[in-house]
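Presented as structure tokens, the chain that follows is alone, the form predicted alone.
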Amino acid sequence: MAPYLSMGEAHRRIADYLSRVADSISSSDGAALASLLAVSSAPPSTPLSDALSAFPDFPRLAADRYPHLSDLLPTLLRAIHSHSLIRFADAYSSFEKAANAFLQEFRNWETPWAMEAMHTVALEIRLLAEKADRELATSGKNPDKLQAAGSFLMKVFGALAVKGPKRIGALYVTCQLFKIYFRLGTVHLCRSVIRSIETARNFDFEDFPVKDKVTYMYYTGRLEVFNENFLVADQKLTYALMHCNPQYEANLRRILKFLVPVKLSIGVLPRITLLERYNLLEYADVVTSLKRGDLRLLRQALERHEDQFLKSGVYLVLEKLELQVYQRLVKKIHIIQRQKEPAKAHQIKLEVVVKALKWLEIDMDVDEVECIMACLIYKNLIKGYFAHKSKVLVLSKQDPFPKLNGKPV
């Protein structure tokens, strides 16, 4: 419980805060203004929040002192007050009103001096919306604040996506939108924003800050994973990895979490030491199964980490690696057969493949194996043809097992 605070002291603290906000605007001090607009990271009790609790008439004080900011300051104080009382839905509603008022002011300012403050507003509205939705869901109400935050950020994006110096801040807001859409499961909404960034003449991607470009490439790379455009996903996620600050290992891990399955899908196997360094050992058995041609190990790995892979959206990507495992299995059989019977090394009886699978505790008949081999030939993972009557796979004598060379199956 906060200690007793006199009305006079409470009045002084609130007046001091209001003065600092107004001064930062009049002096075009974006950094100072940004720090004053941060709400979500504040602890329940601060000198300002204690003053707001002791002085209930703070909205009128703000409006009377600074009538030209009467749409911004009273609602901003209400947001700070509600947040300190752990009333997150109320805090969000008040902050959204303050954010709209700030956006209107921002539009009127000719220079981008307040860009850092605008970015703080964009971040805060997302974080407050997440807190509000958790509170609403817990109380059995409709958690709709994050969706509302997305609508507000689209207005911010519209204000930035214009010719002039303010456009440099558009990518940061885009990344905040991505985070909202991914959390809500509405990733299809990312497309319109991506088109604006990648096709509009207003933007030169290289002009954006590096940290924003890394975040953008990370999320657009994830989108390409979902759409199974693995070559594009590889390019985007690799860009994010190469330009990410090496000191931020948690961010490197987030990127690799999606880049590793993408690399696997195009035939590039990571070293186990990389997986160990970034705590991505859920992929270790997947990599080993590809090296050995061990279908049982792959399926065990997918089953063991199913929830994790499903949650991150890479399960189907990893499941499709079965074809590469079959290719490796046939290649191992071919190598063994070449040692025993060099003259017939390119002729592999399907019964032999059936036996190898049975040794791995996977029961398949010859017809099922024939279908899989046909698929491998169609996908250019094996060069050869069938001698259907004798149930023999005849391998090409030149490069019977083509490498993927960076192309997805």
Given for the second form:
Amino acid sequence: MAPYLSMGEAHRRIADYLSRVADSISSSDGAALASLLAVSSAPPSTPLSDALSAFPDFPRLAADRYPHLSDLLPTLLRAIHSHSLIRFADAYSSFEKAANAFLQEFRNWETPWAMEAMHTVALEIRLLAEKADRELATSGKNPDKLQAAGSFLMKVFGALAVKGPKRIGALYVTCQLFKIYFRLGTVHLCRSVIRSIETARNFDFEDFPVKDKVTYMYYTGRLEVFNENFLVADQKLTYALMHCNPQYEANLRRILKFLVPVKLSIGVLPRITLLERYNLLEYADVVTSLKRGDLRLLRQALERHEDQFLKSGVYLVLEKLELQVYQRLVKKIHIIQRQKEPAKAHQIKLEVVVKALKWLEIDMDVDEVECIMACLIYKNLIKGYFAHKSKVLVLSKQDPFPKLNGKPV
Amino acid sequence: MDRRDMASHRGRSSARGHGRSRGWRGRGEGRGRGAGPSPPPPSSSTSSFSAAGATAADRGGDAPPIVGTCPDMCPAREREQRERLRDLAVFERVGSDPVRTSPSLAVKKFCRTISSTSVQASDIRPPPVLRETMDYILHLLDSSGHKFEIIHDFIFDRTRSVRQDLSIQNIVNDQAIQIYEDVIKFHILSHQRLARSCQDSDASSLCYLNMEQLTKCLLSLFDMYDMIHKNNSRSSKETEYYSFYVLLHLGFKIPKMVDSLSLWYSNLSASIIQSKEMIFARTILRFYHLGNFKRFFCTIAAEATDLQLCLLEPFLNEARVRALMYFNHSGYKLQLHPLRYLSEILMVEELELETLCRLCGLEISKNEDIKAFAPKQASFCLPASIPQSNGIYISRENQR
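For comparison with the form predicted alone, kindly provide the form predicted in complex with the partner chain.
Let's see the whole complex now, leading with the same chain.
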């Protein structure tokens, strides 16, 4: 319990906070203003929130003292108050009103001095919405605050997607929107902001701050993974990896989580040490199966981590690696034959492939193997042809197992 | 069929995207195509139809949704109007009189431009009437007096109107779900029949529009499943209906999906993904991408449900043509591929396979009664339009 607080002291604290907010605005101090708006990171009991509890008439105090900020300050205090009472849905609603008032003011300020504060508002509204939705869900109500936050941020984006210095702040807000859309699963909504960023003449991508570019490339890279555009995904995720601050290991891991499957799809295998370093061992067996041509191992790995891979959206990407594993298996058979009988090594009986698969506990008949060989040859994973009647795969003498060389199958 | 559908389907994407509630994407039912304000979304739980995308009429999501009172399949007002305008479908006419209909024959038409402010309760049918309407409309599928395209057109339009009435009344419950499942079943059966009965370009646009509506309906149904899941209720058919969405990804000519399959899976619960029907769908997709045509066809023959088979049937020849392409490309030119062998692997009648080969530009040679084609024929090319298949054919020797 907070110690007893006199009305006078409570009043003093609230007035002090309000005057700091007002001063930061009148002196265009963006950093100071930003720190005053960080509602959601506050612990339940702060000197200010104790004061608000002790002095319930704070909205009137704020409105009377600063009538020109009467849309912003009372609701801001309400948000802080509700948050300290662990009433997150209420805190969100109040904060959204304050944020709207702030946005109005922000639009009127000509210079981008308040960008840091605007970004804080963008971050805070998302964090508060997440807390609010959790609260609503557990009490059986409909969690709709995060979606509302998304709508608000679109308005903010609109205010920043303009000619002039404010546009630099747009990418940060874009990234907050991405986080919301990914969390809600409404990823298709990313399209319109991406279009604005990438095609509008107001933006020069290079001008944006690096950390925003990294986040942006990470999310847009993930979208490309969903759509199986591996070359573009590789580009974007690699950019994110290269420019990510090396100290942020958690972020590096997040990027690698998606970059590894993409790289595998274009034939680039990571070292197991990399997977160990960043705790991505779910991919270890997949990589090993590609090295060894071990179809059984791939299937086991997919089965063991099925839920995880499906949730992150990489399952189908990994499943499609099966063709490369077949290629590797046939290559191994070829190598063994070359050692035994080099003259005839380029001819592989389909029955031998069937036997190899059986040894891996995979049940396939010769017709199925023929189908798959036809596919491998068509997709240029094997150079050669198969003779239907003799049931033999004939490999080209030169480079029968072309590497992918950075191109997906 | 109204061509406006196609254009507005493509146009509808992201312009109105943000601010849309997640629960109900309102795919055309109860929503004017770009005309007028949209009626409120069909569930009170998705009432936060946020500011950015909403219009004043949408804010009426706070008002209770309309409760329909129309007792007939078609509101009296519309019956009289259409009699006057001679706008009666052939099934709605008493005798063959083009200006007379009756309450037992007339069915409410789909109305493109509807705004929630001008609609009256007497024009909207409540759930029991909608169920009766559905039963009546669907029984027309069996009628033999008319060309299938005409029957299809009628059912297509009138079921759309049923969905519209459901949507305007914000009804999301077991009954509504059953209606949607029946509508989708109609679209799937139509998909198969249209594909079989018509080969010309008019019909293929009918097919396309049917698929488009099927997809929309399916996605709306999934939103409804999501909503009733919150009340711990589920449809007994849901895993099969989820599997249809996966199977739709096999076709080249299917209208573009909004979301990728990977994204769709990431939002799906494990119990659905692990269901028998979903595993079937995922497995045959895998076989297809691997080129394992034998297993692809075998598995379909062994495990597909009736509706799954209907949905797949028009695609089967596409798969067979692809197999021919691979074999022609990768085979040894001096060792022919016997059609009998291929017809077993691809589960198609030899004669039909022969037709397909010729359509692809493959020359068939005949040697001592054995028909075959030699690989590496440069004349091979993917045909522009592939005839629809008669399904899975298992030769008598292979039947057990």
